[in-house]
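Single chain ahead, by itself, as structure tokens, in the form predicted on its own.
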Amino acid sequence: MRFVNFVKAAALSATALWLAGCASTGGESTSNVDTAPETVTEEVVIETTPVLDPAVQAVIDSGDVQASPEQIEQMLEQKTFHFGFDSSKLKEDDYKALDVQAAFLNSREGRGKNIIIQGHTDERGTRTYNLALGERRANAVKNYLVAKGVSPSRIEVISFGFEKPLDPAHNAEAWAKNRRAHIVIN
């Protein structure tokens, strides 16, 4: 039994020496295989959708307005609506922007917001007349928003008449700028 153990031990030692000798060849490689790890690179393309302003997304989600996100954003930024001389009638171009404002105010994003509509006039006419005209202009915007489903309790109307001109000049160009209703969202 001792002899068998000796033979096993000798065989194991010889195998170990042989393996050790194969591993150290003096720095020369005996194979043509490159032992450096291979780096694999892949091009990964990630498609993302742009993150929209929550107000723009709310208008899109409402389905009430058919326009591009850029157009909706531009109409949401429009807070001033101009009027003709001695008029409180909204212009045709204003309706789509007011539709966007209404869709936002009726959305989950805009439901908690109240608005103030400020009515303004140019300097021509009496103070009393211009206060009444400024109020009619602000009410024209309010009535349109209410017709589109915005609660009247969320809308306050103020008339400044000619007291707060946008352009203080005394000419037709300035007067056209000053005849307006302006929305302030709280």
Given for the second form:
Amino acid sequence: MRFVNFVKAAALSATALWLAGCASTGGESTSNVDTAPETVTEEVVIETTPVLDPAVQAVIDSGDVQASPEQIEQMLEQKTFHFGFDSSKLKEDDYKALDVQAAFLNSREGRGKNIIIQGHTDERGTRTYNLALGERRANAVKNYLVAKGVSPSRIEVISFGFEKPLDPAHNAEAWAKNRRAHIVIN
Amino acid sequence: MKRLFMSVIGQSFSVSRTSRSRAGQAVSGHLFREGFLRRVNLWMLMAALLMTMQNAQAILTIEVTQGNDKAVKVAVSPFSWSGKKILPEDMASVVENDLRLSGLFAPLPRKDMLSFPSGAKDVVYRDWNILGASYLVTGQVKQEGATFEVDYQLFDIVRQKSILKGKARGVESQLRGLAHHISDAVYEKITGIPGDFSTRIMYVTADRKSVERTDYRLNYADADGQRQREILRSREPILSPSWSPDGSRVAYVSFESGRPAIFVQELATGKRQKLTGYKGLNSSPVFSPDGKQVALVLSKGDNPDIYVMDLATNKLSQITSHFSIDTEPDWMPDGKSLIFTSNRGGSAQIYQVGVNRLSNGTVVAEGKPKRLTFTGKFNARAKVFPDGKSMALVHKGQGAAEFNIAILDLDTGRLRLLTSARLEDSPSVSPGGRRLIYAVQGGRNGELGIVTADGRVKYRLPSAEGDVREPVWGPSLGAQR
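And the form predicted together with its partner chain, for comparison with the form predicted on its own?
Let us now look at the entire complex, which starts with that chain.
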């Protein structure tokens, strides 16, 4: 996250200065623009040398995941996992992202962190049945992480049933968004 | 103030005159009634004004969505009043509304009445007969000190006689309660079945301000939605409330600490006790019929099972133990078995298991759980009727069917759908078993619905405070109101 932000910021400022540079080559120049491009280009080059986010680095170092830093970055960002109706089965695509989460939690960087997994459902069925269903979803995520070596004592599961919908609309699209387990890392 | 008063009198005259000309056609020569009518009309109007003011404050309103075309016509004459101040409640209209909401009665509109009798001496049976009323309720209210006393009477118009006479007494804040008591007496005299008007309902309101913030409140009110009082307010979810059998305590799940916990709270004092706060689910508390135990759901971080907590010893007994979801327990009226929702058969269905309380406070399951529902893809949150012969539940049929309230007859196994809105939840049966309250989620805002057990009459109770949900019907209040 921090890494990406930095790259974005660096890229943005570089773009701005490049544009300014173009303007300067266009003719009218100011004293400001004259000297600036050189220094900044230099800066960008220095800062984009791969200083990886420690979390991403930790996952790479674990050797548990085969993926590019960008992919790992992206998978670390994925904290929400969606489910089918009345189902607490994880989807095939989610396993890899959870592998990355587990690798991070097992790494030196992540070892000290506890997590909460929230379970959520859509509004169909009864509120109290959905509280139980939400817990099963959160437990599905927990069990996977535990199987990957994360200690269960570091994981708390809280089900909210459909008390906290992301989208309160009464349609299939909203329901799909709301059926989820969400990882919060402390 | 004086000017306002005068203009009210002016209006009252005109109302009274309309009534007189009609009354004149039916019964000529009853000149003494004119002054009486004028007086009553004034009080009626004042009462109506007061009612409007009160309604502005009321949180739940009632909208009848389906009426009964075979309802019995009953007339509730405005109660006479001899006090100096204004009668703080239009008690007759409270009674009238109760009888309408029972689904069995169609009250005669006041504007159609030819006279407003307050007791036997003013009743002209012929008038009421012409209007098609089968019964007439009258009342006289007197005040002595802080005490109000109501003398009420019920007349059988066909047989032309008084069939019930009664008195009810209370202070000003109890006037609505006294009116509900009169409704109960009238209902029982005519139908032979006790009324369920002196009861309360409890429910949760949720006012969603944004994705991050919703304000939750646990409230209770009279069964007609009036006199709302707050039990708990929180920024985190509140759900599955339940009444103790005597109506003095409530149990509920509150997420106020960020995690679910079960609390028991005394209504009179507000004093409360955390019953459970285990890891994982703490859900669906429900008092046993004798009030000594609470059935509830715990997962203890693993998977949800049914437990019973003994309130005297705080001893916790595990009743079910299965890797599937077991939740939403309710007691059979004899306290000897529990019904609950389980998906152990692949979909949510209702099961029943016997329970036995040992002398040391431990409760043990007896035998294996028995499946009770076989129709439909989803049957959950069942509530047993007071006679133990049937239960209300949330039912979803095959295909694109909705989640609706149904009644399952436990002898025949026959399932009868009662309602047909979208996303219904949380059925709860009135103490007499004649009406059900439930939640309707599918509209713009969550609303409460009430339906008579025969499915004939339906009405909605929307809230002014966002969503309203998780309704549960309380026990009869008896003497305490």
